[in-house]
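The chain below stands alone and is given as structure tokens, in the form predicted alone.
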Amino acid sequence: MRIVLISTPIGFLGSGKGGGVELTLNSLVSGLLSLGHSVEVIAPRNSKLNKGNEKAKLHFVEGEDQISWQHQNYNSPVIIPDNSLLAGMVEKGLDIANQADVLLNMSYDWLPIWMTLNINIPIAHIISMGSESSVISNLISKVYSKHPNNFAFHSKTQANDYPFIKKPIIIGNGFKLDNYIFQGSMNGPLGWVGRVAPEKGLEDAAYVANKLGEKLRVWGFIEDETYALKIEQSFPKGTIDWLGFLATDELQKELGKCRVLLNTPKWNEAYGNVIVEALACGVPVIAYKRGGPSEIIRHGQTGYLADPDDKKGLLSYVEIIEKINRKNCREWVENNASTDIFANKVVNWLNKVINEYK
């Protein structure tokens, strides 16, 4: 199969701005290549694919980034900037897709979904967020009525945000396990990974660290400087150890030393990539019971699920984290979230999409 992928129009691959989509795209490319498929990726200039994905052809597009829907109101209108990066990526993707089997869109935005109604090329969409935009949700509903197989979701909880989708296609996610080294030490620091932005709830993890009199190690791109400064000023100096955005190889070495990863989102995460990355290193995870993480974590086996926004609940679970066998964490990922498992699910789904157009 020849597959053309459209990347996120929010930052180049490797910048960290694209959040989980960057990791998902690289994991999928790795899995598709290992299964013998041909892959081409449309991405912003300066993008780099992970080591091992060199066989995938990378096409660069220049232009103005889109504004993330996470930082707009639910009823905001669609904004397409002058010299739109997204428009350029869609145009390039459609051109190449004429000689391909399917165009796979990984951008949560209006334009590529709208194009599904207006051309006769198979366009499949991995929806990376819950319902964050009225105009996009309404458009997905309209496209779904004509092309019910053209959308896939990372988790059932995420798909539930779109109640008009009666039989959602759930593909989970996958990770190249060779990139993650199991570490068995149970005496390390507290960890937190993610874009530093209000919807990620970093302040709740800082609360736990402060109560325990420990440092919280934080990895991730600081998207909102004001928010980061506010957290910094809300806790004793030194509570947070800001470690920045790291590529997977560097991140997993440091993350694996942690005794626990805290995951504190204030919204429904579609999946929870950093949770699986931690588990792959043998690190148990304590998260709020909302969104994708509630489907990934096995309560009492690979970590714990606290009631949403219950900071004291998080704290109480940290105090008993040594009860979790770290080998259980790694085994769950091996059995449920490898790149091959993920890629096979995606290929089975794409075949359904392609068959619609025959």
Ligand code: UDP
Second form
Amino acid sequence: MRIVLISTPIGFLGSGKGGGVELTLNSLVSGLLSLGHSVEVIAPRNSKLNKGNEKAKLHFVEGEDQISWQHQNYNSPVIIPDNSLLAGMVEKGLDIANQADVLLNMSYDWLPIWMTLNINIPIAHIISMGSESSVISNLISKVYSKHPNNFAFHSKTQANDYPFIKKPIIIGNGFKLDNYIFQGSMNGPLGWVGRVAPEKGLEDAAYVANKLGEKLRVWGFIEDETYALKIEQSFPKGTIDWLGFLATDELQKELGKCRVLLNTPKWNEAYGNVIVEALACGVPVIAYKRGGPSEIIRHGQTGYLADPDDKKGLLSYVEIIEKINRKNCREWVENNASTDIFANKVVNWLNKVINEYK
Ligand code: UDP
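Starting from the form predicted alone shown above, please give the structure in the form predicted together with the ligand.
The complete assembly is shown below, putting the previous chain first.
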């Protein structure tokens, strides 16, 4: 199959601004290449694909980023800036897709989804977020009624955010296992990984660290400086150890040393890449029972699920984290979320989409 991928219109690949989509795209490219497919990626200028993905052809587009939907009001209109990066990527994608089998869109935005209605090229969409915008949800509903196969979701809970989707196609996510090394030590620090932004609920993890009189190690791109400062000032100095955004190989080394990862989203997280990255290193995860994390974590086997927003619940599970066998964590990833498993699911789905256009 010849597959053309459109990346996120927020930040170049490798910047961290695109959140989990950056890693998902790289995992997918790696899985598709290993299955023998040909892959081209349309991405913002300066983007880099991970090591091992050199066989994928990268096409650069310049332009203005989109504003992320999770930081706009639910009823905000679509804004397409002058010299739009998204429009440039869609244009280039459609051009190349003329000689390909399918255009696979990984941006959560209006324009590529709307194009599905107006062009006879198969455009498939990996929806990377829950319902964050009325205009996008209404458009998905409209396109879904004509092309029910063209959308895939990472988790069932995420798909439930779109109640008009009757039989959601769930593809999970994939992780290149060689990139993560198992670490068995159970005496490490508390860890937290993610974009530093209000929907990620870092303050609840800081609460736990403070109650235990420990430091919380935090890795990730600071998307919202005001929010980060507010948390920093709400807890005794030094509670948070700000460690910045690291590339996967560095991140996994540090993450693997942790005795537990706290994952505290306040929104309906579509999947939660960082959870699986921690599990792949043998690190159990404690999260709230909402969104993707509630489908990934096996309560009592690979971590614990506390009631949503129950910070004391998180704390009580940290106190019994040594009951989790770290080997179970790694094993779950090997059996459920490798790049091959992921790419196979995506290929099966894309075949369905392509057949619809024959
Ligand atoms: N990440 C990273 N380096 C860091 C912190 C985070 O590469 O120092 C990546 C991480 O690997 C993950 C992504 O950032 O793929 C966050 O994705 P997630 O699905 O957890 O949340 P999102 O940001 O998409 O809401």
